[in-house]
Amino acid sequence: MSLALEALSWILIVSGSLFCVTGALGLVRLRGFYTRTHAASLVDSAGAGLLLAGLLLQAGWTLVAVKLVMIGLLIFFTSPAATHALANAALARGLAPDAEGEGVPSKR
């Protein structure tokens, strides 16, 4: 493997390593049901889809590779849908987004 692709793939899993631990800080710091769920978000766009395109890198063109790109797939296409389902989910039960960032139970 060459020197570039190497540093390159190195880059990519640590920028989705800090995106996961960015995240991940993010679900325990931030107050509100919304704002966790933007938090969860992030972590399953961004630091999952880095994360597997470096791995990806270093795994070169193999049998591995090819289950990385069904992983990035499936998270690709259930993240959004599964996020969305849970903040509508939380909206249909009576928790109303508050301008704080604090979920609140609506006065239906």
The other form holds:
Amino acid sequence: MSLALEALSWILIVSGSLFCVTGALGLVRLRGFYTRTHAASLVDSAGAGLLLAGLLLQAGWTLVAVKLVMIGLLIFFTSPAATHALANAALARGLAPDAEGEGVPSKR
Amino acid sequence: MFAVAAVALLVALGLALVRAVGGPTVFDRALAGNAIGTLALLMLAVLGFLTGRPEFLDLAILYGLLNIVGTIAVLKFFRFGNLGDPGEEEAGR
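For comparison with the form predicted on its own, produce the structure of the form predicted together with its partner chain.
Entire complex below, previous chain first.
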């Protein structure tokens, strides 16, 4: 495969996995449930997107690429729905957005 | 190249596991479970490329589907108090 394509897929894969680590780090470090939801969605969107794009370049025009596109579409459609259901369930169960004193002085 | 991604995903899985164990509320644990599911899906894809076995991607698709169904079921239980028939009286609304 041409060197440029190889280098581009390498960059995409490394940056995608870097975003995954950043998202997981934010999941641990941030205080408060709703800020952690923001960090966790970083894994779904940027991490998965870049990583799958890098793998797609590696796979080229084969059936493997079709499967990778299917995984990308799956994540693209289901992870926002799951995050919404999570936040909705937490709010419905009385987890107020600033309940745990997330260090951000709430205006109210 | 894939080894780098696999190691990074392992680190991310470890961090998500820390949140899953330490999460104060049950929704933190559900959030960490969702993150672990996505990371495991990506790990399956990367390992499929690392060991040169394309059938791992089928596993990744299936795992993604199961993960979403599991997360929604857990959330429904903790939101409505039961997984019962939605027709009956809505508990917890």
